[in-house]
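Only one chain is shown below, in structure tokens, and it's the form predicted on its own.
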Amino acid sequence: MFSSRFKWNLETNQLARLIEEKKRAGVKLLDLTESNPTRAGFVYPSTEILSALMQPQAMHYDPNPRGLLSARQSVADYYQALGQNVDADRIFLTASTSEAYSWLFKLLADQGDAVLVPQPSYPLFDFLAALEGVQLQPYELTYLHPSGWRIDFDSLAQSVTPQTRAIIVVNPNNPTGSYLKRKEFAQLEAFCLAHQLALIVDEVFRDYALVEDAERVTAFDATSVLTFVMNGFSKTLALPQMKLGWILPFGAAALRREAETRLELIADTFLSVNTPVQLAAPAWFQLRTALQQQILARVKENLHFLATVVENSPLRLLTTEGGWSATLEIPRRASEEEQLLRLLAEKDVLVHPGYFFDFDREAFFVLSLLPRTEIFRVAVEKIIAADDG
């Protein structure tokens, strides 16, 4: 009766059952998987955020497939502040970056076609692709100490098939925190041209650089490759509940215009972006700097503490350049899952295992850097104590 796209086991796993048991017992977990900024104790200008929603124009429906011009112009102004000129008429607004992915899969791939996706990366891709009837083909990110993570181009070449239609790059990647570099991007463009592939670049964490690097690039350096840059309010403004994302096409003019024409038809079919959020966008973008400064200060402080305390421990902190996560390599005294469950059962600390992000080997813990500093420090100390034990 149901679609074959829905392929996941819905039974509760052991980790979810243990979390529920802890909560029923009234245990306050030290949650280092928290990625929701609205639950991490940041100070939001609530009055300004909510008042921007109360505009009389919101009572009128004037649909535009690409989104209201005022909202698109606010996105263009955001890029202008970053030193990048963007034409507001080229921007497509979506209800989220997740929806942006689904539109691009519709645009680029037929049923059974494939998209290359980095590994490690966020597991949401598996759901988004499967629900569109698209296959995922992983390519590896390789860790080189101390420089960090880089695209494994041998793996990329081995993963491409005649059914491959696009490559996804997350810049910076989640959870590795690695940015694209100039040499990498040049190789990536050449690879896409050679195999006639589009490039999908997810830049939701682009504003959260933790170190300076002159070799870092963004997809705005794309030239002839058909490229789609995505971003949204979830990370840029730390407002995941105010659903707004966007797609910005680049590439050779004729191919880009054809993509825009087709993308406009997809957008016109759904018209999913609500009017109040679009009208509020210009005012909300004015709050960006203050919100991001809070998050960056927290993330850097937690990362510095983590680096300090693991320095003389058996744990190894992998290089991260940006984003909200840190990766610990832990001694493989047991499987990741066994160590994860023991940490939760005995120390009340919750972390993500590496397999959640499709790390190609064990053992890793991925920690969110968003939690309040006092929570983060206690949790990290318990992780180290658990390893010593």
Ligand SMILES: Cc1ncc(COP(=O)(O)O)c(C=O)c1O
The other form holds:
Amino acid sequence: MFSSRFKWNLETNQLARLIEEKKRAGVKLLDLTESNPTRAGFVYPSTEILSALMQPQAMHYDPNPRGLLSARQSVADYYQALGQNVDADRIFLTASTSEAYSWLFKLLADQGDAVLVPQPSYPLFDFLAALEGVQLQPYELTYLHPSGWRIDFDSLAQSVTPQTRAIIVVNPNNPTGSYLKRKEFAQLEAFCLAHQLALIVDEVFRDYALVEDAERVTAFDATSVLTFVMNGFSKTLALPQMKLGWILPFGAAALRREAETRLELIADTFLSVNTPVQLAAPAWFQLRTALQQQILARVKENLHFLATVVENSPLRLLTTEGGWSATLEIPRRASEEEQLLRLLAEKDVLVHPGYFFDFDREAFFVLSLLPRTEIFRVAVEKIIAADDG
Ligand SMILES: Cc1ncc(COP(=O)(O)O)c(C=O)c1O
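The form predicted together with the ligand is what I want next, because the block you gave corresponds to the form predicted on its own; please supply it.
Below is the whole assembly, all chains and molecules, this chain first.
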């Protein structure tokens, strides 16, 4: 009856059952998996946000597969403010970055083809790829303390096969917070050209750098590799509910134009971005600095607290350069799963285990840095106390 894309066990696991039990018992969890900015106590200028949706043109349907020019221009203006020239005509609007992935998989891969994905990284790839009939080929990011995470090019070379169509780079990566560096990018470009691969760059956390580094790659406009840069409102404006993302194609002109023509057909098939949101986009972009400042201040404060309290403990905070999460290496006194369940059962603290992001070994906890500082602090102290026994 159902498609073989569904390879997942849809039954609830022990963790989900324990969370449910706690909630039913009225326990208020200290939730350090919370990465939804609309639930983290930030102040949104609601009147300005909502009034931008009330535009008379929103009553007309004038579809354009790439999205309304005014909205695309506001995306181009955003890049301009970051010092990058982007032609609004080249931008494709999508309903989200997740949808952008699905369009790019449709564009680049046949059923059974593969894409290379970083490990550790964002767990939604499993679903996004499987739902398009695409295989995932992991390549490792390796960690050196304190310099941070780097692409393991040996593992990339071992994973690529004739079925590989693209490499995904998350810049900065979730949850490691690592940015692609110039030297890595030069090596990656050569690899893509040698294997005829496209590059998919997910930049949803690009504006949340926690430290500066001139070695970071911030623009992909000069590459001859067929490259698709993706971003969206869910992190850039902390408005995931508004559902707007975009794709920016780069690369050698002839190949890029061919890709754009095909992408336009995919976009035209769905026309998934709604008109009121596109009309509101220019006004919403004006709120970017204020929204990002609040989030950056919170994330930095939580990270600073974490670094301070972990310093004299057996736990180790891994170096992070950007994004909304931090990774703690914890002594492997039991499996990640056991430690995670104990933390929840005994201390009411919820964190993500490293295996959720496919870390290559145990034991790690990944903490969202978004929660309110008072919640974050109590939860972190309980994590440290739990390790003490
Ligand atoms: C790295 C990364 N890419 C994409 C997304 C999804 O973004 P969107 O809400 O635009 O689909 C997320 C969400 O957490 C993410 O962490």
